[in-house]
Structures are given as C-alpha cells and as structure tokens.
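Starting off, we have a lone chain in the form predicted alone, written out as structure tokens.
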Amino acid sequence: MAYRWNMSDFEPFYDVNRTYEDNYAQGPFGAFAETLKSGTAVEEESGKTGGSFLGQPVNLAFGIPAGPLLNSRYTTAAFRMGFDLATYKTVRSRAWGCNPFPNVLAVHPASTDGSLTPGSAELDEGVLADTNYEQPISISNSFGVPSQEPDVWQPDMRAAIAAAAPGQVLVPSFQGSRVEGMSEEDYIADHATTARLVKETGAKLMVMNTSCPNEGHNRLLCHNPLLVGRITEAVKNEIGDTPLMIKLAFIPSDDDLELMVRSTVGRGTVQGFSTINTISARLVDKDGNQALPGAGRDRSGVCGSAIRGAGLEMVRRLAALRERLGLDFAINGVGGVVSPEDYAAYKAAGADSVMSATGAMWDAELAHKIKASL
C-alpha cells in the first residue's frame, strides 16, 4: 500500500513506511538522521529556557515522550535537534514481539475541530484511518508496546544516556509484562525486575507505562489505580530514592484519579504523573472495515492532535487535585503538542514539563520553534 503525504518539507524520523524491525535497524531518518551524520548538535535559537524534570537540572523541560525513539541512535537525534528530555522507548524484562505492519495510519475524526472527545459515540462506531497524512496530524499508535532483551537494551541504555548533553536527561521508560499463568504477584514483581534492570543502566530517573493494555485486549493497568499504588510500592523497595513516574491514559472518573494520586504520591511511592497516552478509538476505512488487519486490532490507540483536549484536561485534573490535597508532584503534559501555542497552553494548565510525541515526529524543529517562543 502506497502511502500518500499531503505535507511539504518533511521527513518523519520513524519511517511509517517501514517496518518497526527496519526502523529499529534503520533509523532515524530525516533532520535525526542528518544530525546524527554531523555529529554536531543543530544551534540553539535564543531564548528564557532553564528548569528542572524530577530533580534533574535541564534546559528546557521540553521532549518526547515514549514511543517513537527506539534506541539511542534516536535518543541522541532527539538530543542534538534540541530536545532535552529524550524518553528510551518503554522496556521489558525480557523480548516482546511488534504488532505486525502496518502500526501506524493517518486518523480523521469526524468533529469539526479534528478531536476526539473521550466517551463519545464516535470511538465505537468508527474513526476514519487510512494513508493520508495531513494537518492538524492525527495518527494510530499500534505497536503493542515490543522490546528488546535486556541484555540489547541495557548496554544501548547507558549509550543513551551518556550521550546527554549538559541540561538534557535521558527518561527510560519501563512495564511490567503479563504472560499466560502469570500470578497477580509475578506480576507485580516482573514490574519490580524491569526497574531493577532499568537502575542498573544508570538512570537517574525512570517512567513506569500503566497506559497501554497490560492485561488483555483494552484492558489497561492505569484503570486500576489500587493494583498501581502495589506495584509502585514494590518498584520502589528496588529503585530507592530514584524518582519515579508513572504514565497514565485518561481516567474519566475524578474518583478514580484521585484513588491514583493517593495510592501511589499519598503513599511516597510516585513523583509524577505523565498523562495523556493515547485514546482508544475503533478504527475504519472508507468502507467501514477494520482499518488494521489482524485479530484483536479493530481498536487503537490515537495520538496527535485529536487527543490536545484530552490531555489538557487530565493536566489541569491533576494540577487541581495536586492543590487540594497539598500533595508534591511533577506533571508532564502530553497529548497533541504541536506548536509553541500548544506547550504555552499546557504549562498554563499546571503542566511542569511537556512532550511531543506526534508533533516531534512531523517537526524536528519543534523544540527549537518551542525555545525561540520563550
């Protein structure tokens, strides 16, 4: 299937076009990949950056969060195009196959804004994806979460991390995996051995993804914040004072978020919130078929900018809740940043640090616009 760009002056560096086999062997591509041939880093636009990503000193709380950079070849693209938080694509504690290709398509709601509102109609009856990418970008992220062995990731880990400039950190990112016969225990405790493994890389700070279905198809951990607040608790009788983030999706019910927020912050287990992932939505054709081939994949996780109002809304959520409780909590606004504008309106919701996932693939020069806005 040809795929058909509707956008001039681009070049996304994960290739949508290939495999995620070929991306991770291949890439980055586009402005990464020639930043990474000059070995330099593209000079920085002038402005007021300086702050701080979960005690760490950065230039400017402004990244990519997990997903699109695979490896450290793409962690350091992302550093030297100016990025100074650069998430390590989420790892596991042992290999993970990708969803077969294709895993990404161009995602066309029907609304008049291009959004998707959480609990609408239009999430079970079917959003519009095929090949055609255009603005505002919206896209399907149908990967399954894959991973390296750790005995790849954790040598490629420590390259990624020191390949940080001064006011840049390296963000890993890390799942527990459930298999067949697996115990809720076992469970909790493969969560505990991927951190392990994560802070014996050197991190100085890790993210745990309770966002994408951990437990089965569409089931995700996020939406079962008691389950959470035990992992978390066994994750940090491993990773000691290392500061610890969780990745969450939306969570519709204020009483839920804030079960989330006192079962894991309430008990001095969790440092931050990263929040949105993406927003489930059953994707279709032209006709109305599944758009992605293979069982289990008639819905999809949707990221870009349909998701913008999603996300601000969970950040300003969570910021409430951060003040009504007296609580201390980093949140990293993500979802459907694609401007200047768009980081501006984030941190003026409570966000202390902001990604781009989607609007970074489709804009190396994000984070520079980003910096020359300031």
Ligand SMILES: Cc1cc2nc3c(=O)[nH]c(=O)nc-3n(C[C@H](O)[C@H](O)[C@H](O)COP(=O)(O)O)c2cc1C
Second form
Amino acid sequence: MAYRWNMSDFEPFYDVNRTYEDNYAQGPFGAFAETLKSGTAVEEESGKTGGSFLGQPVNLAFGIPAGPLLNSRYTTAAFRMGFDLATYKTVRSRAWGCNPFPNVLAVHPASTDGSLTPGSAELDEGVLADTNYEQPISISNSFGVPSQEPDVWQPDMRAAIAAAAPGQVLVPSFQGSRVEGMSEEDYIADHATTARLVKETGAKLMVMNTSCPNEGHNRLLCHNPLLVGRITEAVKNEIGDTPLMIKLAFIPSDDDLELMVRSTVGRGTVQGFSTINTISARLVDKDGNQALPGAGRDRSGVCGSAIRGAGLEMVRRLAALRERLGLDFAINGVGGVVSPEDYAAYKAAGADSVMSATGAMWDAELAHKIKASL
Ligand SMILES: Cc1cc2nc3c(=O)[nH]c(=O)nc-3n(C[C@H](O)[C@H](O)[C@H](O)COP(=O)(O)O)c2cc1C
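Okay, that is the form predicted alone; can I get the form predicted in complex with this ligand now?
Next comes the full complex, this chain leading.
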C-alpha cells in the first residue's frame, strides 16, 4: 500500500513562503532545525545495508540531490535525519543571484494519476500552478541556480564534508556559468575551474549539473553530448581520479543518450549519471495567465511525484545501454521519489543509488521510512 503523508506533520525544511536568501540565512526549518538544535548525531546502523556511492561506502545509497540543501547546516541536518547521501546545492565559479520570489509553486497536472509525460501537449499548453500544496506532492522550482562566491562556499563545503558520519557521503554539485561575451573555450574552462575549486575542499567525488531547464531551453547543456564530452575531458584533467557523475535531464532520443554515454563514460572521463532533473512546463494560474511573475518565467521546471514515470524511464534506458555497451557506470535515480515503494521501483529499474528532493522536502522522515521498509 502506498505511504500517505500526515498533512499535520508538514513543515518543509526549505520554507517556500520565504525568499531564497532568508532560507539560506535562517534555515533549515521543521524537523531539520530540531535535529540541529538537539546537537547529537542520530545513531545509524552503520554497514547494515552495505551500499556504496561512486566507490565510497554508505549505509544506504539514498539521499537528497542538488537543490534543497543550501549550505552545511542543511546537509548536516540531512545526515542526522538518516539521509546518507547529502548533495550540497550546485555551486559556481562566481557569485550568482537568485530569480525573484516566489521560487516554488504547487503544480497540478491534469491527468488522473497526476503524472507529466515528456513531449506531451500539456507541457506547452499550460499546467495549473498555485499555492495549494497537496499530496502526492508536485512542485515547480525557479531559482536560476544561485551561488555564493567561492570564498564563501569553499569553507562551508569543507565543514559540510566534515559533518558526515561513517557510512555517509557529502556530494558536491557544480556547474559552469555562461556569461555575456564568453567563448565556448571560456565556458569549458569555467567548468574545469569550478571542479578544481570543489576538489580543493577535500571532496571525494562530485556531480556536474548539465541539466537545468531554468536556464532556458536553448541552454540545456545535456542536449549537446559532444560539448559535454569536451567539458568532461577538461574537468577530468583538473580532478584526476576523483569520480565524476553528471546530472542529466530527460533525454528523449535513444541515439542522443547513447552518444552522451559514449562521449563521456566511453572516453573514461565520467563514472556515473544522475537523472532526471526537472521537466520544463508552461505554468498557468486558474485563469490561464502566466503563474510565475516576470519576463522569461512563463516556463519552469516541474519536479516531485509528477515526473516519477519519466525518471524511471531514463534509468531503465541507461541501465539497458550499460548492459548493451558492456560499460561500467553508476546510475543515480532521481525524480518523484516520495515513498519506500518509489525507492524500490528505482532500484528495480537499475539504479545503484536513489535520491529525493521534493519528496524529502515534504517528508523529513523519508530516509527512516525507506530504511524501515528494507
Ligand atoms: C528547490 C529545488 C532546487 C533545485 N536546485 C537544483 C540545483 O541547484 N542543481 C541541480 O542539479 N538540480 C536542482 N534541483 C533538481 C533536483 O536535484 C532534482 O533533479 C529534481 O527536483 C527531481 O527530483 P524530485 O522529483 O525528487 O524533486 C532542484 C530541485 C528543487 C526541488
């Protein structure tokens, strides 16, 4: 039977009613804040499930992907709540501002099961978005991948790494920044520089984001596998043997997905894929008007329960490619995990590890529930 949330338990650790800056300065909230106040680490049964993540031993290869864990206070709270993989929100080579508030809305797809299918007309015609958060939870997030400057995030990432208990791993996420006047070579070099800055914190592994639809459809890096191949080569030259995973959005074409695998894993630059990121949709209010205020925000990325089917499909296709090409790479399944059953579905689809962003935001006990179900 599917797990049901108790709505009275709701207090997401990222408060969608506050600005990003306030969340950064004052969060986390709810159960994550409580566990930090208690000052003691939650006892985990180290080694019980014997998992691993890119070569690092972990209690259970389950955690939170890039996004809602804004700094070391959030990642430390996630560890204490039993999420053995805590991803530090995507950092850049330079300070980068956040899109205007609001950054999150509840999303209500029209289908009876609440799912959104990549390529469906609904994504262009408009999906209802408002502030009525309900289960199964689906939201839109529109942040624009903000970052502190390296002088701020580097020492904080070091502290985040140090707070992991045995059997837990801090997963740094980074991406390149494309700014006005940059050549393609500059853009590639920016990824390598950022990877070096991450490595300097003592990171044992890292995830490179190539998949943020919030940067605009034409700037979705993972739809250009050859460029990703060149970037990962430059990154590999900087980080040497440090394992590198890349974060992919949903890639519709099997040929493109195969080209992605061949131009990265096939050249020895990448050891795994984390997928999926959000699915881009036009968001409308109940009157059919643009739901998020401001120019360039008619579309935004949808995550949570609505995208689980698409995430599972990407994991299955990657697992099939891994088998057919005889290549060795890790698959981190992401998208719509809100219950122990969803975790199990990703494992059955071929994922080596699983993460939940939206589901964990709305259920701080998710890792404990999954562990109890095994
Ligand atoms: C609040 C929020 C912020 C996010 N920011 C990032 C980010 O900075 N970098 C990134 O690679 N993905 C980001 N994501 C995407 C998630 O990592 C994940 O791929 C997506 O939300 C799908 O998982 P879910 O259905 O469990 O939420 C963000 C997601 C949320 C909910």
